[in-house]
Amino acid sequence: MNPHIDYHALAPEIVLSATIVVVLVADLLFPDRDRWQTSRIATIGVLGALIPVLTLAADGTDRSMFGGAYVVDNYALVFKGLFLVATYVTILLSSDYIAEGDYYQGEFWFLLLTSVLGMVAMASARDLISIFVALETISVPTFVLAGWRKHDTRSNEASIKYYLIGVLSSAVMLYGMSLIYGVTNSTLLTDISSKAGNLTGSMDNLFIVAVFLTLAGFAFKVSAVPFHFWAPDTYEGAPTPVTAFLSVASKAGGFVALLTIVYVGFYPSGHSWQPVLWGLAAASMTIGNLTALRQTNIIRMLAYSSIAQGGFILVPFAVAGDSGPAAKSALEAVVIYLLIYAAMNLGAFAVVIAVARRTRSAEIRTFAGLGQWSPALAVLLSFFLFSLAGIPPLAGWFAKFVMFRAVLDAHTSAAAVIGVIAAVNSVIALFYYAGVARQMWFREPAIEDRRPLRVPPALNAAIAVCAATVLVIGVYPQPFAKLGELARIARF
């Protein structure tokens, strides 16, 4: 019998394959002179890709296809919404960066879309193998962008890192998965659901090493503490751009892969889950803060505090308890975070972009008295930056609202000794993000070249709708919220 396929619910992936292709197509046909036009046809397909998203969001139809293996609702609308926006913001803080360096153009684009490809297939993914395949669609690309800068050592160690400690990963993740089909005899998610919590005896002890080997698998992907020692050495060793990226888009993939398999497949086994990502997530915090403490380079001190923002987001998935309301408002946490995150760091690295054609460095130190020749970025690093601190009413205060209410919701010891470590990491965060506040307004300037800085017009875009993003959510939240609410898996 041949499946039933959607071809409305499938369009945003039909849009971003066409577009692989004419970029293809494209880099082999165009001179070298024109060949920077493929970063047109990228952007392009990336909004063309939105319009469905669109769409199919207003007509609120709950779409699911290959026996519940795919599924096309809020939850998969609001992230496919998310991963297309940030690969559009990553296109336009690339365009320059790439057509002005030793970089072949075409084929960066077309990895860059695979990698979207994945993440727009991984947000309705409800099966492991289709988990699996996206989460691999999303990572082979990235091993390779990492070491885009050919002629750079470090950019060729940190994409030798990157795969290696990938590959590692998907192994483990892989093994897991292959226990838990043979615990349940079953790949889709909804099925192992509804046999977790029947388990009895030496299956539910193997349902719980696989359960184990898998989230440890995911902590690879999303850089968690102690699975985090390829992310600071990928992020510096990566052309920005694509650090960027890896720290934005690719993590939130990863997110989302964990966030779906926890919440529709092992939900009702919350004892063999929950302890281990309340782990991950007090050690993320905490060691990915304090080591962001000891950083001199702005691009190592961003991959540690992403570290410990991967860190914050686990927290509601550690508190979510066994309850639909902690579950409920854990689960709205997670998503509302990670859309916030998106921007505040997104912009970050853009303004770093923009300062380093000057400075040409990420030394800390190259952003003394940049309140003096740029105030411009000086105050939008700023904006950033203490967004990211959590400080109102940039919209950081809000991811971490959210993040505490989760918290306090789940009414348990655990959550409130976790409660606790976050708050004191929120402070340690907020001392490493004001002293590049400090550098940049109370220091004289380390460069002679002191005049305005011109800034490309893509790049001044992508700066211009991150600050816009995360300064109306900070002062108006409210709409932003509806978007937590709205991705709720049908079983919340």
The other form holds:
Amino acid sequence: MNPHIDYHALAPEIVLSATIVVVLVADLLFPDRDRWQTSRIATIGVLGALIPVLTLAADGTDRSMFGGAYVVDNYALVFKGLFLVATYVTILLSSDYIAEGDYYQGEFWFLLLTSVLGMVAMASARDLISIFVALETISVPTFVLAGWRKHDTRSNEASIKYYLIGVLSSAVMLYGMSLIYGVTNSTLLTDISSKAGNLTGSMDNLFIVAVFLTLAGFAFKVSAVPFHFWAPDTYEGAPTPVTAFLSVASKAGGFVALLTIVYVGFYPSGHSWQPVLWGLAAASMTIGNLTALRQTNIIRMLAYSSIAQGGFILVPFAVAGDSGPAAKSALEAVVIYLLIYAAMNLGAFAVVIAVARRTRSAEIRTFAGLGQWSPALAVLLSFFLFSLAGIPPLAGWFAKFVMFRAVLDAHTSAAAVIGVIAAVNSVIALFYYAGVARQMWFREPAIEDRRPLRVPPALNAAIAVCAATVLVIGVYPQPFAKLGELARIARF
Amino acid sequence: MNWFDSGWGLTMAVFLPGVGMLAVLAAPKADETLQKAIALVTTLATFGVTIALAATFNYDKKGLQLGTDKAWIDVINSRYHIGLDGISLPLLLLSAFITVLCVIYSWDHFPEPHNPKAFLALILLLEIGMNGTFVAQDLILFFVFFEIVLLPMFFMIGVWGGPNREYASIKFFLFTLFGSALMLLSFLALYFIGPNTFDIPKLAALHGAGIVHSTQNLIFAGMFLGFAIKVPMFPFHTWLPDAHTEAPTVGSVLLAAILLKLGTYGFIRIALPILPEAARDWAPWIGLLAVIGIIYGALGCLAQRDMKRLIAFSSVAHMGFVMLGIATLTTFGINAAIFGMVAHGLITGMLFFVAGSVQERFETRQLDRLGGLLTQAPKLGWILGFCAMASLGLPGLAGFWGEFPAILSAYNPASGIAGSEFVVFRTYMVIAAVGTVLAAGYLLWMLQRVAFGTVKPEWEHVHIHDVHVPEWIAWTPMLLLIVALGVYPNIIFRVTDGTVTRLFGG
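Switch from the form predicted alone, shown above, to the form predicted together with the partner chain and output its structure.
Now the complete complex, all chains and molecules, led by this one.
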């Protein structure tokens, strides 16, 4: 019997796949001087894939395929939307960077879109195998993207490091998944969930080991401490737009996988996953922040800051199993945090890319006096950084707020402890974010050329989208809060 | 004016400065007069709106007025709830009033690196946060406004401040952020453990019902840290002298006159009414820190060589009196505290203005390099003398009505305060009274060193301008108000008493 295929539900993936083929062929056929057109095709493809996401959202019915392994519900749609919009912004960030460097343009867009296809699929995956396939589809193209500046040894190092650690983590994860299959006799998350709560004795112990290995694999993907060592080197070496993509979209892909697997699969067996995620959250926040304090390169600083932000995103996970209401507000918190984080982090990278066009450097001291020679960019970068620090009225405060809300909804002492750790960390984080602002505003310019900076229109558009989101959501968070509420997993 | 009474007026009082800020930012960079004019018109209009609010305010009615309660973030149950009562009104007026004067004073006093556009935009942004905090009736809304003031003040100190500005600005930011992070945790705990609302009047009406006593104490601790750092109370005060010393004159004035009040206002608006049981447990400790602050601040003053730093330490002492009044939990003490807040705002604001003008003329604030101001700029010298008298609590001037009733209220604190309350608070009273003597000591000592004596040789042949026109315009209203409030303190007591009695009486 042929499986039932719902083409409407699969439309975003189909549009993306078609675009990928077109980009590849176009790159082959177009003469050299027209290669930049491929970025247009990619843009149209990504925005085109958004249309079915919107029609599916308007339709509103949950669609399930392949025996429940692939589900299109509000939860999946919110994330598909996030991935596509974040990719659109990434394309805006990259188009000038890629066109101006001596790079193979067509392949760049091909690889980027393939990774996005993996993300869009990930949002719907509800089965260990489909999750694994989606995760690899996200990761493999990014290994190549990280090494895009192939004449730069740092970029080579970035790629190799990322590749080796990525493969290692996949292996660990697969081993964990195979054990899960051994214990529960199924790869379907809903089946795993129905068995996970009733395990006893040695089976339960084995399940704990299996869950630990699986989570460790995901911890590599989302660069949670102590599995974070690849991130700063890879972020620094990769082309900056790729770094932005890795630290936002690809990271969000990992978090979505984690959300799905924990909420749909492991939830009833709280003792197996909660302590692990609690530890990862506390360590990521603390180590990420303390290391970020010492950075002199803004990309490395943003890398460690994204590790710390990942820790904040993990905090709601750590308390999700404590009660029904806690699970609900934790899920909302993660979704809202990811949405806001995407806007503010992409914005910060966009400004860094714009400034580096003049300074050709990512050292924090090259930002000295930016407020004098390019006040608009300095204001915007300040917005994004203080938003990351969680200062109202910028959107970041609401992300932190929902995170704390989930923590206090849990009513347990473990939750209270991680709440205090998170509070202290959010103060530490301010120090390095404000450090960049200090360079930009309190110091004299370090460079000779002080003419106002001309920013290409695409990059301007990227910055504008992010800035508008950060400001509007900061003052009126209701739209994102609503999305967080909509993105519910059936049981919660 | 139906629309005005139903919340739009109050909303304007909060967000009009935002409109002005955008206009200032949109103005051409070269046209500084236009930028100044926009800022002046906006702050005047905002002040006008607050005056209109005060005129429509019904002084005999209990409860909140002129406010509104609209949906804001439904998902978390937080609403755009604003309103005025007798506690908010004087502080809102003070905030709008001082901001106007700061813009006037700045007219030709922009510190290096100049850039009036950015400076004025920051003042206006600051005003949104200050005005908003005083009218917010929802904990999350309060939190957002409470935090909005951080960024502009951070930049004001960091960009336009003195030599040690980088250290001072980040210290200010980190201290207050630490407090507010814990405060936010407390608000959330209150929400989940309590009645699932962020609405301040609703929470206050419940008096902490349904929350276990020990939990109340913990929640209070978080709020206490948030507010006490802002006040600042001893031992959280160390950011204040640095911030004040390094900040530009207008920054110091706004910091002293309004920002510190956000902390004490938080106690009166949120911590005490919502968690009265915990407040009674904490009161003796708050009182203790308050009197330590009074004595420590005064002794600190006596050790200073820098005029601004001296005034900053005097702020620690004066806010100690305010906190002592609050710690008694009596209507008498809290009325005195609110009066003290307004009086301190006017008087210390004035002192910082004068210190700024002295620095501008002599390019130093070192007390041992100054002297004989009365010879060289007699008007400035007399204004300094007047403010010093007001600050030390001379009867007939505003400072007296903040300090004296606060001390007196400690004689008879609210019943139910834990421990052997009367002995403890009467001891505090005696210590605070000693503090007033010390205050007279350091203020007169400062006056003597700056204004009296002979002109130091290095300034003998330098022409020192007496008070400028913008200074007169900015200062006269404040000086008049200091006298008016001193002669007829009922202007404020009449406004506050009804609300204070409603919240804290019985």
